[in-house]
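Listed next as structure tokens is one chain, alone, in the form predicted alone.
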Amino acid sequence: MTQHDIIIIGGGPAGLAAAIAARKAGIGDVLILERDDKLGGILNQCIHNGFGLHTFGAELTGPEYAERYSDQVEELGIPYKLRTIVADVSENREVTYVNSTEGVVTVKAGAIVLAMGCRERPRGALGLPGYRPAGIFTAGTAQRLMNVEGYSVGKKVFILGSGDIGLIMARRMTLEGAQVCCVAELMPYSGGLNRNIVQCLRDFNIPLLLSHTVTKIHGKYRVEGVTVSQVDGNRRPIPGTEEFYECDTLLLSCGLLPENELSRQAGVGIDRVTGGPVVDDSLMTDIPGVFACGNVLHVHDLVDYVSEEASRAGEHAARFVKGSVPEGREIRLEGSGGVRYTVPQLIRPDTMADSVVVRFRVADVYRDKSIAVYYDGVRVQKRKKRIMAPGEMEQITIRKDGFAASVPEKITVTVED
């Protein structure tokens, strides 16, 4: 059996940056395995700006950023195979993948990086009464059909979730001419980046209504209209509150699912708020050898922060591959009192960095809070907030040095007054 030093699984945004600091650190034989035609994943279809600030200084358009990656990928020398899809990871870090050239072929990792991304929630996990018309498409899928393959969706669309993707769509169907109704969202508050919201509706008047859903689908062949119905605090559509647009199109931005199927095969223990692997500092799973980064982990907010934690998951791919192996004592993390979760979900104190950053998101829309830390119960940050939302990533910074006194069991990150 063919056997590599490590193996990237996807070749997207997370998957470039862990093979590029893989390499980096000293490992010459990594290997980048992509489902698609050229590596860059789902930035390939993000036409417009906004990416990159963080990383390069500068605002890039969604190929512009994979090209900077894969460009380095090139200038390294590092393999990647295309049209390849990987169809089973086991524990001991057999991967097998199938394409057309090679047939099926398994192959031997002395680490694997997950790094496959993740995929929209589609319909039929909605539960959406009518028929099954033309016209209805997840946003994503809508802009790749737009953005790579050159088509028009519709005319006059209407848009169910207020998903970064969803805000991100009603301001290109608006520039390519057509007429966006409306957006909808079932929570009380937009599920996108607040910049977004400014940039793509309010800058184009396309009204966002709160708090409310789609309970009908009308049209038969092609979507003739969508009837929308506030929802209650239970999310539970209110009778008489019934309203009528007429659309041909229905776009779906309702939530991006961590891709990690192949992780529950090789039996990665899975985070049940976030959907992704549970991890240490790391970025190991609770496999050996096994790391996981990116959307596969829970879903960013920014590229810019899913290529910082991937090469960070290359690093410490690379250090695994040459003996250093995470272990040792371990604190538990979690979220409180609307903190919904935290990645990572444990720390190893005896092999940590200097500082290890933790990242989480918010149950709701807070105004003039604080986001507090605990070791075992005793208060140890406190850090005044004035807004914080669902939709943007907060984080926070637990230093190796803070636990010279005493390592604590757990480590609780909560929003207080």
Given for the second form:
Amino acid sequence: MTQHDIIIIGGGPAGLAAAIAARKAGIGDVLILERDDKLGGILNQCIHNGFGLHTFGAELTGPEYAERYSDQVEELGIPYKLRTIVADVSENREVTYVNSTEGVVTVKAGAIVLAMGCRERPRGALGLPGYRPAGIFTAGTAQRLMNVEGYSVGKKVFILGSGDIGLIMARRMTLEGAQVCCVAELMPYSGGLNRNIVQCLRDFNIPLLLSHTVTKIHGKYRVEGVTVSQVDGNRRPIPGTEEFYECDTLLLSCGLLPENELSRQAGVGIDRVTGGPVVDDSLMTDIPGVFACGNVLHVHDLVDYVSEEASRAGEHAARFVKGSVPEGREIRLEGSGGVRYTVPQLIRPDTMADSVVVRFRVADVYRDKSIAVYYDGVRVQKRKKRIMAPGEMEQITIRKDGFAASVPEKITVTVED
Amino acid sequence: MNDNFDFDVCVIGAGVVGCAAAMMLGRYELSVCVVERAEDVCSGTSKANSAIVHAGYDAKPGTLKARMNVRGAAMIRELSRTLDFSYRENGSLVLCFDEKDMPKLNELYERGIKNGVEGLRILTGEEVRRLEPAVSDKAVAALLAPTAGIVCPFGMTVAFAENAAANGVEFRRLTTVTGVERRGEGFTVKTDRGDITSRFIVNAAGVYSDVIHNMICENKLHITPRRGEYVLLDKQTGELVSHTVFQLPGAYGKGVLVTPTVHGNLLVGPSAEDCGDPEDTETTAEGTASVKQRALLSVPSVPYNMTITGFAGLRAHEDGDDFIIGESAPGFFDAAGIESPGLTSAPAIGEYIAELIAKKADARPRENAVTERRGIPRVSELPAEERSRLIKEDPAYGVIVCRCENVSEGEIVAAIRRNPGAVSLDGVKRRVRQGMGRCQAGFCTPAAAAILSRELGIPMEEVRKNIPGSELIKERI
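The block above covers the form predicted alone; next, return the form predicted in complex with its partner chain.
Then the entire complex follows, led off by the chain already shown.
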């Protein structure tokens, strides 16, 4: 069986950054496995700008941002396989992949970085009643058909869900001459970035209906319209509030789900809130030598954070291959009081870096509240935030020297006054 | 046989019953055509049902339903091997929730014995839960039928159609019957694509079988489309139960089932709602909620947050509540009112009708009739070596298009090139399961559409979900 030092599953922004970091950390034998026909992942279909403000101080389009990384991969001579699907990952770090030139191949890895990304929640999972006609797309599928394949999916569009891809597509389809009637959001707040609400909806006079959902899809063969209802505090449609919107297309932007089928197969422990692996401060899962980063770990708001996180995963994978294994005591991290989750979920004080960034999302819109951090019930950090929203990731930093005196069992991150 | 007609037999409807009849007729020296309104076979009731092979204890002894059910179940067991479609004998349980209902459970048992169902046993509540730990504590007893099974309804219907085509049966899809008239000893079938003349007609028009029947027969039929809603869950949940779990009809209604599918998903349903419109396959918030709620009576832990889709199907319910099979007018053979256990009974109905017609036409069995068929290889299920060999022969088998169900380009191409082949996204999906997984075709739709466009030689704008009017995209930018 062929052996590689590090195998990276996925050649999107996370996989590329992890591969580059691992190589720069001195690992020669890194292999990227990518299922699509080019590197870059979903960025290739995100032709709008706004990527890379944090990383490069520039406003790049998705393909431009991806290119900065794929160019480095080429320059460093990191090998990758395209149109290659990973069929299986085993607990002892054997990776089975399939492609049309080699057939089925099983290779052994010193370390694995999971970077498979996420997928969109489909209509069926949302339980939208009505017919099942053509013309219902997840926003990302429509984005791909439009920006990569070059086809328009509809002329009169209704968008359910205010996730970022939906907001971006509202603008994109308007610019291509379609009429976007409205964006409806089940929650009382948007799931997307504020800048996208401003730049993609307000600038184009597209209404955003908060606390609304689609309660019926009309049209037997092609979408002919949707019935939209207001929802109550329990997200249940309020009878009598139904309104009909004529449209030929329904786009769905109702949440992203980390794609962890391979992780589960391998036996990696999954966090029920993030839908991604449970990891420690080195981004290692509960299987030694298997790391995770990017949207397969938790859904990010900005790609810049994906790249940063993935670089760390790549560095830690490199360290693992060289024999430095994360181990020792464990501190549990948990979110409470409005903090839905934390990544990582675990810190190992004995082997941790000098400081560790902990990222999380909040459960509601909070104004003029604080983020607080407790070590075994004792508050050690408190920072005021003017606004926090579920659509945007928040972060805190945990410093190693904070454990000099004593190591807590549990670190709690919470929202408070 | 008869030079005065285009065909000896015209089968109206390419659902599972029409395809089974065509397959069985094709095994005689008869020329046969099948006309179908939709763009593909298996597009009506056959595509949206419980996918169950019923053991045969439900139907009243002596009825056509009972006879066809028991014979059909036995045939499917055999045909799944010779025609290579997915079938598993997983056994079924009918749960009883009230001691007062025990006589009804015993009645089912007795009926099953009379109908010739093997292996039936009444289990205590505890025995049931030992067998199926997820079953509710409220179940006090159950009827176990080990010979019940689950089948892929798409795979079975397509297998019948392909086997029929291999014996010369002609399929005319996207062809709607607008009238049936007498023509000498036979008929003229009027369609939107011209007339077809035939000596015999098989009416397998599903929810429209009353309309077709009434075009020619004196005694009128009335079919009520009865809508059933279902909820389908992710494959992660497919092992929650291993048997098909029914509920004994009781005070709470007719009951819904919880079953694994042959592909490893979990299926919950159906509701039962009579509707006037034979096209009314929409799901409703109330119907879905009611099905989900009622299933919890049997299996309280169904994880509905793992739902991947919901759908509705229509059963053709006839007022008299039995199958209507046979020669209703000279030369006109009905297979009407085929509701549950219609999927199970289909091959038996096909066999029975083919025998009747062959006898009347004095047709001999076809010499060297094709009786076996290989399905499209499911490459992801092959052992590594075999999969590699197939990829070497045809590299398209190494390109995975649908990542959720692990479907390769090679399989999609094969689905299109078969006879009768897929001409739509739905047709591809039903043959090889592309788009049937947890992302529900989010990722693979563009690629599958491009393959259809290339293989059929049509522009992308003409790639359809199913019939004309269901085009996927509007225009090239």
